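Next up: just one chain, as structure tokens, the form predicted on its own.
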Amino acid sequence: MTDPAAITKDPLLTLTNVSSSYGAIKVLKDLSLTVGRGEIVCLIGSNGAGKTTALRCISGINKISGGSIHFAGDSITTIPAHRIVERGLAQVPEGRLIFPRLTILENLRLGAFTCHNAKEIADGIDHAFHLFPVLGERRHQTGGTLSGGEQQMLAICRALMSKPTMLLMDEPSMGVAPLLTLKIFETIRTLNNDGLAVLLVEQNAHLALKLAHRGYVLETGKIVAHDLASNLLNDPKVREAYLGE
């Protein structure tokens, strides 16, 4: 397969031999990957492979026991999660984790905790409503009353309020109706076309590989394959294991 180091000319995020454990259980085992500036990279694998743990380590929620993580040329291996957001790396978590008793507007404003400029916050809210007009129409509705797809839209826009250069996205299609899933993935492509880098964890491997530029396959905490997404999409082993073919 193609060496990803030869593909990624300008790395924005680099994980080098990252290990992480839950107690005595080692979940990540010398994980290495890169995401280039303006690139969409997907991380696919079965349940329990360590995909969510990888994202949580990058965003500073989980501590790593070995290796290093660099973002925009600087080490973020040991800095707190909120400082990582300030550097331009935001996460859209699995299950969305919006604030259900707060309105759409209140959720968005909380996402702008790194910003202290009222105009920039207002511009961010306008951008959110441009991306997903339904959020603007329901701006005073509480998050818990939204559908799964609408909550996912809100979670994405809340992350965008911090003006990131890169998004970590964990299972954006989970619990979302097919038509809204397509809308969300179209929006990810639009954001990427505007220069946003994305590391995408997605159980729907076919959808992820169709969207991404490159992909990594994770099994029991180890990368077992990496290549251009189009090559992985046509790889017989990947198709059999993750595409049900």
Given for the second form:
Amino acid sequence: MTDPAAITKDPLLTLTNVSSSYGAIKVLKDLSLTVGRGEIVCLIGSNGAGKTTALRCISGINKISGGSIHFAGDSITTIPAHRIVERGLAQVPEGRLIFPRLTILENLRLGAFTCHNAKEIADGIDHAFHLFPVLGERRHQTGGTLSGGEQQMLAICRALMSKPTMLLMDEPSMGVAPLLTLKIFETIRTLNNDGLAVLLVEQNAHLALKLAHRGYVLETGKIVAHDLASNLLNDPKVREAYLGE
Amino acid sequence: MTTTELIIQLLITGLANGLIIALIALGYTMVYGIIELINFAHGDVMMLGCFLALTIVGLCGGEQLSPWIALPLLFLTVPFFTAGLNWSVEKLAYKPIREAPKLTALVSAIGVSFVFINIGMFWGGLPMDVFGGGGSAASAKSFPDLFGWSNLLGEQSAVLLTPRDVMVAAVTIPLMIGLTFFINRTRMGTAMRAVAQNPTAAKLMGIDVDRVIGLTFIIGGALAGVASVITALYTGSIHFQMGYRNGMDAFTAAVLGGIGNLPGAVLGALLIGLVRAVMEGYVPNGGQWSNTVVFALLILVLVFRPNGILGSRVREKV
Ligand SMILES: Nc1ncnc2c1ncn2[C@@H]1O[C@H](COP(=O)(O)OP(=O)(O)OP(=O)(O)O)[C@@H](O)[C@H]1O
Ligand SMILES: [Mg+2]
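The structure above corresponds to the form predicted on its own; please give the structure of the form predicted in complex with the partner chain next.
What follows is the whole complex; the chain from before opens it.
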């Protein structure tokens, strides 16, 4: 295993020994990970490993029982969820969580809830419609009537509306056709080229490791492997457990 | 009275009553929409608003008070009081147990309701002339008649349209239009709908969910306060148990229209107002049966549309 500090010179997000439980069930145990500025890091692990829980802790939705979380140099360990977005940390949640009875436009505007500049919001919406033109064509359609793939595009664009410096993405390929998955991964790469840092949780470990710079492997709440993504792709244990070989 | 005149009269009475019920029903349905709680104390918040209104009128000269002073005075004080009261109820009695099973909050709401009913009874026992000197706390208190019963359609007209009917419409209709605009067109209104649909996603958007819930109780409370003033002036009588009857009508209206649905609450309230007007103004001895008919209507509607008239067929919550 490679020393994470050696890989990430300029850390943006740092989790140090984070623990979290649901009632009596301990789900995260001393989880530590780092995402550098402008980096794509993927977090892979089997069902129930605690990936979603980790992202929910970072966003402040779930409470942590130990450890600390730092973002852009500040501790966000005890900051409430709604104050975290405005610091530049947005999330595309598992299951997309689109507002079903709000239109695409309203969903997008809510993504910019922390932004008070009308011009910036309008630009953000234009950008979304440029990334995924189908959203523009259906701007007045309610979220609940969109297909799974369309909802995923909307969830990504909605998160981008807050102009984040870092995006947490929880299984963006879930329930999405292969072609759109490729398009989404391509979009992540483009956004990353423009400086966006990404922490990506994915079942499709192959695609994720090819896209990411580094990767962590989570097993029952513990990091069991951590390396450059290219090394993980060639790691026999990872290949066996997560790439189905 | 011709049939047409009778119909018009029943419409006037029914719609005026229905609009008052609607103001209260909106508070029930907004709160339910956002935290899935039937706020049983809501009707009693409205009742306490009535007691404040009577206290203010009493302090300012009672019967002699001109409606042109009384109306602005009451509409600027009572809704603030009820809004603050409703907000405090949420902070003290519901917020601490928000993560507990829904039934817990429901019992808490019923408890708050009892506390308020007792405060109302105590309040009615204060030694003020408007409360009958405070001798009988539990009796109904008459609210000074500030409007009179002049007929705006002329004294010869068989149809009676009083200034108080006009006041009801003139106050409630703009309020409802304003509320619709707020909910559908403003940033905070959209945030409110977002919290109702998915609080977790709302947090991820940077919305302070606690604040939005507080705001919902403030708006619901303020609407109840407006209903307090209108009811007191319209019926000319207040009582510490009036929150139960008014709250029940409003809650039924909200369920009838589809709980959580704002236009539904107004529609349900107008229907109940009309049914009561017909029962009380047309059917002989119908007043005794109006509750039966209202609830029969509720059951009938729910059999065919379990989510109410305008309620969505499926709950979209995951
Ligand atoms: N709300 C909850 N209450 C109780 N236990 C929960 C809750 N949410 C998750 N868990 C448990 O926590 C563990 C981790 O769940 P989590 O959703 O973080 O896994 P995951 O790695 O995202 O899995 P998947 O790949 O299936 O999405 C699981 O064992 C799960 O059963
Ligand atoms: Mg998950």
